[in-house]
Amino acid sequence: MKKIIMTGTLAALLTFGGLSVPALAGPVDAVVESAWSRASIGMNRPGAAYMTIRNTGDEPVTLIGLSTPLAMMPEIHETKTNAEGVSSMSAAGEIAIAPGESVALEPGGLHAMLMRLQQPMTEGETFPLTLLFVDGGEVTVEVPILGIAARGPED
C-alpha cells in the first residue's frame, strides 16, 4: 500500500512539476517554454496550442511540422488581418529561428492548429506535441489544457 501511494505521489509531482520545465531539443538547439492550450467543445472544431520556441544554438533552426496523437492534421498556422479588419488563417510553412532568437506561437498570430481532433481537449489534461525540425531533430512537450476561456499559460 505504501509503494502505491508513493508511486502516485511521484507521478503527480512529475506531471505537475514537468509542466513548468522547458522541453529541451535533442539534435536541435530549441527550447520550448510556456506551452498551453484551451479546452475544446467536442471534436468538430479544431484546437490550438501556444508556446515560445527559443533557439539556444549558434545556427538557425527551422521548424517544419508537428505531430500529436490528439489530432490527425496538426499544422503551424498564421492569423493575418487585412486593411479592412478581416482576419484569415493559413498554413505558415517552415519557421526559421535565428540563433539567440525566439518565436511566439500565440493567439492572433502564429499558432499550432490541431485539426481533426481524435478526442475532446479536456481542461486539466495534457497531450504530447512533437515539433519537427528540418535537420531531423524533434522536441516533444506535454501541453496542458486550460479552461476554454484561457488567454495564456498563467490562467
Second form
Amino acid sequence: MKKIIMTGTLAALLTFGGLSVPALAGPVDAVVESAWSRASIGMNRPGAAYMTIRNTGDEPVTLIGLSTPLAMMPEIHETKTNAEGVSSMSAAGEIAIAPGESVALEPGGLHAMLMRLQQPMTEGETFPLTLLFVDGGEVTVEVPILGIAARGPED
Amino acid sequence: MRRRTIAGYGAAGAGAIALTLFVGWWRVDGPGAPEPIGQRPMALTEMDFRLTDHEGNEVGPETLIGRPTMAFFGFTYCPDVCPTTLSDISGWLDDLGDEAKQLNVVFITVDPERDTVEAMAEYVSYFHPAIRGWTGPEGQIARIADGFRAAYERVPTEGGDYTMNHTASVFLFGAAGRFVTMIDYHEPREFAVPKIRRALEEETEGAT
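Moving on from the form predicted on its own, kindly provide the form predicted in complex with the partner chain as a structure.
Expanding to the full complex; the earlier chain stays at the top.
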C-alpha cells in the first residue's frame, strides 16, 4: 500500500495537478489521455475512472481488460439509458479502436468500473491502471483521484 | 445441401428481424405502447409516502409542497450516473445562485438496504448543501417511485454484490405540487437551467 501511495505522490509531483502521464508499455500503439477518477467513500462502494484511449498506430487495437492494485475486479462497464429514462450498467466486453481513432470513457457511458477496492480512493492521490490489449500489449497510466463531485479531468 | 442450409438460416434470420420489428412497433407505436397519461408523474398532493431525510427528520409529500421541487432517484453505491447527476445538479444550483434557495432538492435512494440515514448523510455532504437525501422502508420507497412513475430494479453482479437499475431523469414540480417537466440524463446543461426556472415560475401560477 505504501508503495502505491509513494508512486502516487511521485506521479502527482510529476504531473503537477490534473494531467495524467501518458505511459507506453509493450508493443501497443495506444495512449491514454485525460485520465481521472472520483474519490470513494470508504472501500465498500465501487469506484469509476474515465479517460480517452487513442490508437496512434496503423493497426486496430482491442482493449480486453484492466488491472490495478487498487481494485480486485476492475472492468470496463457501460451505462445505458433507455427510452424510459432508466439507466443500467453492464460489462462492455472487448473494445476495438481503429487506427487513428479514440474511445472516450466518460460519465454516463463507458467507464473503468473499479470493484472490490483494496483501499479507499483519496482525493489528491493517484493510482496505476493497466489497460490490457489483445496480443498481450499493455499500457499503464497513473490516474489522478479528484473529488467525489468532480465532473471532468479539469475539476 | 449447403445452399439449403444457408437459405434456411436466411429465412430464419428474416423471420427474426420481422418479429423484432413487429415487437418494437407493438411496444412503441402499436397497442402495446405505454399510456402517455399514465407515465406522467402524479402531483405531489396525490402522493402518499413516509420517508426519513439524512438528518433523521420524517418527511412526506407535504415536506415538498409550498416550494418548487427538484428530485432524483439513485443510490450511493452507484459509481457513474448518480455522482454525475448530483454534480450536475450542484452545478445547476450554482448557476441559479439565489434563485435556487427557493427550491427543494431531494435525492431519493432506491437502495434502502445499503443507504441508511447515516450513509445518505455522508454522501450528500459531498455535494451542494441544498441537496437532501431521503431513505426509508422498501415499501415506502416503492410508493414514492410509483408516484413519480420512476422505475428501479435490483440486479445481481458477479461476486454476490448487486447494483440497481433506476430512472435517471431529474423531476421538477411546481410549488403547488404539480409535475412540470423532467431533465433527462445526457440533456445539455443549457436546457436544464431554463427548465428549472420554469418550475420556479410555476410557483406564482400555482399561487394564483
